[in-house]
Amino acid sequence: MTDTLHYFLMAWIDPHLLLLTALGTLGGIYIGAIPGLSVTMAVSILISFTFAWDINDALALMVGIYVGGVYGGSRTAILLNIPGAPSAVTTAFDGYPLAQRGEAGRAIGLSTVMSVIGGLLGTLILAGTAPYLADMALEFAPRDYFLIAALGLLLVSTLSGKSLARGIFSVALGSAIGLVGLDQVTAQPRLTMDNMQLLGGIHYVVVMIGLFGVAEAFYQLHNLNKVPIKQKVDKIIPPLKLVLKFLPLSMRSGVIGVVVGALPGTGGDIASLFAYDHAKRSVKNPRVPFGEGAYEGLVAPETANNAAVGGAYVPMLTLGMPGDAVTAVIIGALVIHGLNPGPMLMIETPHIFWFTVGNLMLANIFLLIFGLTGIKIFTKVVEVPKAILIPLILVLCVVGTYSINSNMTEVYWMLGFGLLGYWLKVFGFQMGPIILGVILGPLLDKTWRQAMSSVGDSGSAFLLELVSNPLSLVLTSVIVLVLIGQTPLPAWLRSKLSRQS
C-alpha cells in the first residue's frame, strides 16, 4: 500500500515531473486547439525525442499532452466553429451558437470544468478496474487474444467514419504494413519484395510520424491563406449553481465516455457522439433546443471525450491493446523503453501503472488551472500563420524520425507514409484505423496460429473451444452482435416495433 501511494504521488512531489506534466498539459491545450494539429501527431513526434529519457519523464509529458490535447479542441470549436480535434466536433454543435450569443467565455469555462470532471471520473474507473482486469487477462488463452484483436479491428472498421468500405480498407492497409518483415512464427520473409532493409519490418513510430505529422502538415496547405476569426471572451468561470445543475448529466456522459473509450479502436470522438446522442434523448426540456446553444449539448460531449482518456488506458495497460490512436502511440513508447504493455505490466512494473494513474489525476488538475486562465493569450496563438507552423512541423518530423535509429532510410519511409496519408486524407480516409491495424494485425496473425496449434490445426476443435469456454463464448457473442449490427436487421426490427407501437 505504501509503495502504491508512493508511485501514485511520484509526479506530485517531484518538481521535475510536476513541471513536465504541467508543460505537457499546457502544450497539449494549444496543440489540440490549433485545427490540423492533432494530439496523436504531437505524441508520435514526441516519442522520437524521448528515446534517451527516463520513462517517467517521457510518460509525464505524454500524459499531459494527451489530457490537454483532448480538451484543447473544444476551444476553437466554441470560438471559431472549427473543432481543433475530432473529439470536439460535437462541441461545436452548441458551443459555437453560445459564442454567437456572446457567451463564449461561459461556454469555455463550463467545457473546462466538465472536461476535468470527465477526466477525473475516467481516471478513478481506470484505477478501480484495471488491476482486476489484468488478473483476469492472465487467464486468457491465445484464442481469447485472437477474439479481442478481431473485435478491435472490427470496431475500428465499423466506427471509423461514414464509410464502412473506407474503414475496412484502412484497417487492412495498416495490418499489411504491420506484417512486413520476418514471419513471427516461421521467420520467413513476408511482404518484403526481396528488399533486405524490410526484413526487420517497418518501425511503426516511423509510420505514425508520417501519417499523423507529415500528412497533417501537407493537408493544412489547403488552408494556408485562411484568415482566423477573432472573438471577444469574458466571464469565463462558470457559477457553481450551473455546474451542479448539469452534474448528473455530466456523470452519465462520463460513464459513457469511459465505456466507449475502453473499446479498442474507438476513442474520444466516438464517445462524444454517443454522449451527445444520450443528452438529446434524455434531456426533455433544454433551455434552448439542441444545436442552437443548449448547455447540455456542450456538457455531454466535453465530459465524455475526456473520460474516454481513462477508458482508453484500460485495454492498453491490462491487455496491451490500444483504446485509441494516442494509446497506440504510447504503447510504442513503452516498448521502446523495454516495458511490456499487457497483463504482466501490472505484475512486473506496477509503478508504471500507478504512476500513470497519479499523472492523469495531476494533469486534470493542471487542466482546470490552465483551462480557466490565459484565454486571451490563447486567442493570439491560434492565429499563428500556417506558413510558419507547417515548416516547423515538417522539420520536427524529419529530426524526430532520424533520431530513432540515425537511419536516413527511415526518414524516406516516413516521408513516403506522409504522402500516402495526405492522399488518403484528401479522399476522406482516417489515419487512426491504419495505425491500429499496424498494431493489431500482427497480434491477430500470431494469436490465430497459436490458437490453431493448440488444437492440432483442427478448425472444428477451434470452433468448439469458442463456444465451450465461458470467456471465449462471451467474446464470440459480442463479435456476432457487432456483425449483426452492421446488417439491415436491426433497422428492420426497430421499424417493425415502431409500427406495432
Second form
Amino acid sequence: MTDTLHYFLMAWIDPHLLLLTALGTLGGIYIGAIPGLSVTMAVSILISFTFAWDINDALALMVGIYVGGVYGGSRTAILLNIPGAPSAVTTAFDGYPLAQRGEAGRAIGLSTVMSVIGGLLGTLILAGTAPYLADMALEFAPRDYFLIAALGLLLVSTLSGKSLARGIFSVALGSAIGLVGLDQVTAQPRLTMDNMQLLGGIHYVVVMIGLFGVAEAFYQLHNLNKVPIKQKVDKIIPPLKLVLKFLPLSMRSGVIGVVVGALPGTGGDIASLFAYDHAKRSVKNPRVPFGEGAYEGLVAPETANNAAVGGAYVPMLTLGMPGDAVTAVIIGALVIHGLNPGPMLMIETPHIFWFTVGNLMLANIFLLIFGLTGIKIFTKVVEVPKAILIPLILVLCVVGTYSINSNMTEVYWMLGFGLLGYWLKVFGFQMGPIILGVILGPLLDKTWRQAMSSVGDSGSAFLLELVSNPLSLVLTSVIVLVLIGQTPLPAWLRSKLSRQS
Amino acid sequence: MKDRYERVQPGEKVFDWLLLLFSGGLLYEAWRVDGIPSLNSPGTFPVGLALIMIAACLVILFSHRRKRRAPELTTAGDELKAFVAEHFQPHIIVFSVISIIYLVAISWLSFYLSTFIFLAAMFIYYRGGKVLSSLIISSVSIAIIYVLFTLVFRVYLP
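Switching from the form predicted on its own: structure of the form predicted together with its partner chain?
Let us now look at the entire complex, which starts with that chain.
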C-alpha cells in the first residue's frame, strides 16, 4: 500500500516530473488546439526524442500532452468552428453557436471543467478496474487475445470513417505493414520484395510520423490561406450552479466515455459522438435546441472525450492492446524502454501503472489551471499562419524520424508514408485504423499461430474451442454480432418490428 | 428533390483501382512466403490480409455504382482537369518538390544548412515574398531546433 501511494504520488512530489507533466499538459492544449497538429502526431514525433530518457520522464510528458491535447481541440472548435482534434468535432456542434451568441468564454470555461470531471472519472475507473482485469487477463488463452485484437480491429473498422470496406482495408494495410520483415518464429522474410533493407521491418514510429505528421501537413496545404474569425472571450469561470446542474449528464457521459475508450481501437472521437447522441436522447428540454448552442451538447462530448483517455489506458495496461492511436504510440514507448505492456506489467512493474494513474490525475489538475487561464495568449498562438506551421511540421518529422536510428533511409520511408497517407486521407481512408493495424497485426499473427499450435493445426478443433470456452464464446458472439450489425439485417428486423407494433 | 446519389471525387475510382492492383501485388508477395500456406505457417496471415484487402477493394469499387460524378464533370477529361486543379495546385507541387530536394540535400549539406534553406524558401514563397521577416523566422526556428534537439534532447543530427 505504501509503495502504491509512493508510485502514485511520484509525479506530484518530484519537481522534475511535476514540471514535465505541467509542460506536457500546457503543450498538449496548444498542440491539440492548433488545427493541423494532432496529439497523435505530437506524441509520435516526441517518442523518438525520448528513447534515451528515463521512462518516468517520457511517460510524464506524454500523459500531459495526451490529456491536454484531447481537451485542446475543443478550444478551436468553440472559437473558430475548426475542431483542433477529431475528438472535438462534436464539441463544435453546439460550442461554436454558443460563441456566436457571445458566450465563447462561458463555453470554454464549461468545457474545461467538464473535461476535468471526465478525465478524473476516467482515471478513477482505470485505477479501480485495471488491476482486476489484469488478473483476469492472466487466464486468457492465445485464442482469446486473438479474438480481442480481432474485435478491436473490427470495431475500429466499423466505427471510424464512413465506409466499413475502407475501414477494413485500412486495418489490413496497417497489419501488412506491421508484418514486413523477418518472421519471428521461422526467420523467413515476409513482404520484403527481396529488399535487404526491409529485412529488419519498418519501424512503426516511422509509419506513424509519416501518416500523422507528413500526410497531415500535405493535407493542410489545401486550406493554406483560411483566415479564422475572432471571437470575444470573457466570463470564463463558469458559475458553480451551472456546473452542478449538468453534473448528472456529465457523470453519465463520463461513463460512456470510459466504456467506449476502453474498447480496443476506439477513442475520444467515437466516445464523444456516443455521448452527444445520449445527451440528445436523454435531455428532453434543453435551453436551446441541440446544434444551436445547447450547453448539454457541449457538456456531454467534452466529458466523454477526456474520460476516454482513462478508458484507453485500460486495455493498454491490462492486455497490451491500444485503446486508441495515442495509446498505440505510448505502447511503442513502453516497449522501447524494455517494458512489456499487458497483464504482466502490473506484476513485473506495478510502479508504471500507479505512476501513470497519479500522473493522469495530476495532468487533469494542471488542465483545470491552464484551461481557465491564459486564454488571451492562446487566441494569438492558434493564429500562427499555416504558411509557417506546415514547413516546420515537416522539419520536426525529419528530426523525429532521423533520431530513431540515425538513418536517412527511414526519413525517405517516412516521406513515402506521408504521401501515401495524404492520398488515402483524400479518398476517405482513416489513419487511426492503419496505425492500430501496424501495432495489432503482429500480435494477431503471433496469437493466431500460438492458438493453432495448441490445437495441432486443426481448424475444426480451433472452432470447437471458440464455442466451448466461456470467454472465447462471449468474444466470438460479440464479433458475430458486430458483423451482423453491419449487414442490412438489423434494419430489416427493426422495420418488421415497427410494422408489427 | 434530394439527390439520391453520392458524389464520387475526381480521381477516386482510379485510386481505388490502384489499391486493388496494390492488393494483388501484396497477395503475390504473401504467396511467395511459403506458397499455399497451412493454418500455422508464416504465410497464412499475410495471405489472409491480402485477400481481405482485395475483398475490401472490390466492395469499394462496387460501391461506386451508387455514386455519380458532379454534374459539371461530364467527361473523363473534365474529371482529370478537376483532379489536377484540386491536388496539383502550384503551392502543393512546390512543397512536394522542395521537400524531396530538402531530404536529399540533408546528406550533402548537413541538416542545419539544408533546413535553413528549406524553411527560408518555403516561408518566402508562402508568405508572398516577405524576405527579411522570412529569414528572421527561419533563423529563430533553426536556433530553437538547435537548442531543443541538439542541446536539450541530445539528438544527433546529420
